[in-house]
Every structure is written in structure tokens, then in C-alpha cells.
Amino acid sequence: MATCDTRLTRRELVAEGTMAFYFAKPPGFRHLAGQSLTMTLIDPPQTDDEGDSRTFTIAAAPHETDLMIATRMRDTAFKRVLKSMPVGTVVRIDGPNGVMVLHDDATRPAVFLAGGIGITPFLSIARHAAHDQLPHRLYLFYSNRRPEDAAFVEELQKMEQVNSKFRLIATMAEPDKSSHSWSGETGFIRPDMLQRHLPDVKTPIYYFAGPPAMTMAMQTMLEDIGVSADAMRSEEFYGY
């Protein structure tokens, strides 16, 4: 873990209300897929009570040349500065941190349960698995309200063609409120959904990330179907 400076290289809209920000990877910076960093704005033009630092998952895979983060764009001073600062602006990062990384035992599938922007650690892991041709079977259950809210969903759909061991099960809780048609799963991630798409619900290692209420619901659901505590990994996203 180390502190260093980096600069913004570009930004893009990746879903309605969600943006991705790309930063140059500092020399010597190494991270594992799924890890995070803490970012601090340097002398920002505005601030508020939430402060000038935030923790973000590194959504880019380790082999990529930039460090990419993605976040929901709430109306805070930090987000306003992040959205408007010029390309080339320098920020300070501390990391990598976190243990939300893929397990070593490839005989046990990995099941990722993502809600909203909680997709970021699993995007990094999925990109890494495809690039390095990892032997793990990966199942990603990705829940959003509407298709337009689902960041990176098109990339993840195409990833099934690149990595035969990867499977995406996207589900929309409110597809009727969308301007896009949706023919996939609907509702929240549920036990019956897992049972229909997984060969065995008790063998995998489960990873879940999203808003606190969602992660608590996932933990309770997994406990109810008999998944042991040592087969669960979780991370909460508070909307920062």
C-alpha cells in the first residue's frame, strides 16, 4: 500500500447517472482484480462536510494501462469537482486496498451478486479472467432498476463470447419504467433465480457488492439456502 499522485486522462458516461474516470497508472503501481483505492482531491475549488477523499474499487483489470473507477454522480462537492475538473488534473491515491479478490481454488465456481455500481469489482475480475484465461467458472448476477441504469452491461454481454467460462445473468427490477425493451430476468436476485442458473447453489464461493440493504439481503438469502459464512465475500457501496 502506498500513496502517490496521478492525473485524469479521460471520462465517459457509462449509464444514466453513472460515469467512469480514467487515471494514468503510476509507475510501480500493482493491484489485484477487485481491489480498491482511496482518492483525494488536491486543493479542490469546492468542498463540503463529506470531505475531499473517497474510496473506489479499481474497475480496470491489472493488465490495463489506466486505472479506471466508476461512480454514481450524486450532487456532492467531490462529485462536482470530479465531473468538471480538466483532463490532466492531478489527484492523490492511496492503495491498493481490499480483499475482494478471486479465490485460488478453481474447482469451486465464483458467483458474483452485484447491485448497481457494485458491479465494479466484478468487472475488474471478469476482465482479468478473460485476459489471463483463468480456469474458474464465473457466474455474474447483475441487478438494476432499468437497462439504462446498468453500467457496462453491453461489455459484459459480449464477454460471454470471449470467455466460455463466464456467464452473465442480468435482471431488472423495474423494466416497465424503461424506454428500452427487456427480455431477460426481472425482479431482484432471488433463490429461485440462483437455482435455475447454477448447477449447484452450495458449491460456489459467493461475492456480493452493492448498497448496504442489498448486501444484507444477499447475505440473509445465502444463509437461508445453506451457504456457509466462509463461502461469502462482501463489500458495501454507500453511494459515494
Ligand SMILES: Cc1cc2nc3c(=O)[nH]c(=O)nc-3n(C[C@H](O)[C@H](O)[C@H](O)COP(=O)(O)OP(=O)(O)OC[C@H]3O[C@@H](n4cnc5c(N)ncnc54)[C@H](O)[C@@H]3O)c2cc1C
Contents of the next structure:
Amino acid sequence: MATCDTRLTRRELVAEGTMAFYFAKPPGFRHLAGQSLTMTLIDPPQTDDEGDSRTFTIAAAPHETDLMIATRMRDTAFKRVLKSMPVGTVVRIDGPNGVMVLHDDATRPAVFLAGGIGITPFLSIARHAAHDQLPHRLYLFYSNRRPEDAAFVEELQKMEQVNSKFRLIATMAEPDKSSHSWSGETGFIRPDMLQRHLPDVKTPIYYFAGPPAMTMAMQTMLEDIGVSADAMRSEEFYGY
Ligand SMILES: Cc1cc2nc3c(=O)[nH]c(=O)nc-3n(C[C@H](O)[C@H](O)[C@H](O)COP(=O)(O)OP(=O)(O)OC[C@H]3O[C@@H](n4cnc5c(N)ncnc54)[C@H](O)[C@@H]3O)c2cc1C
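With the form predicted on its own in hand, show me what the form predicted together with the named molecule looks like.
And the full complex, kicking off with our chain again.
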């Protein structure tokens, strides 16, 4: 792991209350799709008890020019500074870190279970797989409360046309609270949803990311359908 400085190049809204931030890739910085970094604000104009550092997945793929992170804009000093600091502001990063990277054995499909902004490692892996034409079959189950909360969903829908081995199954837990119509899956990711969309639930390697209650529920669900522990990959991300 290396520590280096980088600067903000741009930011954009990617879903309701959800922003992406782009940083120049420092010379020599290399990451694997799905890995993360820890970002520290340098002398921020405000701070609070939650501190000046956060761990984020690098949502951009390794071939991209910038490092991109994405997050829900909760009301903390860290996020207020991130949202308002001028383009060009320098931040410190440590990384890359993490084990949410695609397995080598392409005969086993990857199944990604994403809750909300936990989509970030899978966005990076999906972009990387499409760019490098990886042979793996990829199934992304992406659960949000409402369509307007689903960051990058349009890009992921289009990716099915670019990469014939990629499937997106988006599901909305609270579609009735949306101002958009929704005709896809509804509710949390459940065993019957996996069984309807996967040719076989036992052979894939499963990856999951999202709020702690979701990742715990995914682990229990997979254990209940007979998936072994060595076929499950996740990491613990707290403090957003
Ligand atoms: C590996 C990993 C990487 C992460 N990377 C990032 C990152 O780069 N940036 C970042 O900001 N955060 C990241 N997180 C943190 C994280 O995803 C947030 O804690 C979380 O998503 C909370 O915000 P939300 O508004 O998206 O969740 P919510 O909107 O509360 O939940 C998202 C969805 O999860 C589902 N869900 C919720 N509870 C349950 C349950 N009990 N059972 C089943 N499904 C449920 C629902 O469909 C819900 O719509 C990461 C987490 C992990 C584990």
C-alpha cells in the first residue's frame, strides 16, 4: 500500500443524494477492479467526531484515466467538504487495498449482490470485464429502495449490449414510494430471485456489498441455499 496525494478533477450527481468524485490518478498508481482506497482530507475547513478519513471503493476501472469514488451525501463534515471543495483541491490517498476482486477461474460465474451504493466494486469489475473482454459470466443483482436511488443503473443496463456475458437484475424494495414507474423485480434479493435468474445457484462465486444489514442477510441467505463459505466474498465497510 502506498500513500500519495491527488487532486479533485470533477464531481457529478449520479442518483438522488448520491455523488461521484473524480481524482487524477497519481503516476504509478495501479489497482485491480473492485479494490478500495482510504481518502484523507488535508487541513479541511470543518471536521467532526467522524474524522477526516473514509474508505471508498474505486468505482472506476483500472484502464480509466481518473480514480472515481461514489457515495451517498449524508450530512457529515467530511461529505460537506467533499461536496464543496474547489476542483483542484489536494487530498491524500492510501491504497489500493481489498480483496473484492474477480476470481481467476472463468468456468465459474460471478454473482454480485449489491445494496445501494455498495454497487461501486461491481461497477468497476463490470467496466473492466467489458473493456478487457473477460470470459467470465457475470450476474449483477442490484437492489435499491427506488429507481431514483440506483446509481449508474442506465450504464449497467446498456452494458448488457456491450458484454453478452453480463446480466443485470435490478430490484426495487420500495417502488411505490417512487415518482417513476418500475416494471422489474421488486423487494430484497431473495433465494427465489437467484433461482429464477441463475442457471445454477451452487457453482458461482458470490460477492456482496451494501449496508451491514444487507450483507449479513446475503450471507445467511447463501448459507441457507447451500453455498459454501469459500464461494463467498465480501468486506466490511462501516462509517459512511
Ligand atoms: C465491499 C463494500 C464496498 C463499499 N463501497 C462503498 C463506496 O465506495 N462508497 C460508499 O459510500 N459506501 C460503500 N459501501 C458502504 C455501503 O454500501 C453503505 O453502507 C450502504 O450502501 C448504505 O447506503 P445506502 O443508502 O446505499 O443503503 P440503503 O439504501 O439503506 O440500502 C440499499 C439497499 O440494500 C437492500 N437492503 C437493505 N437492508 C437489507 C436487508 N436487511 N436485507 C436485504 N437487503 C437489504 C435494500 O434493497 C436497500 O434498498 C461499501 C460497502 C461494502 C460492504
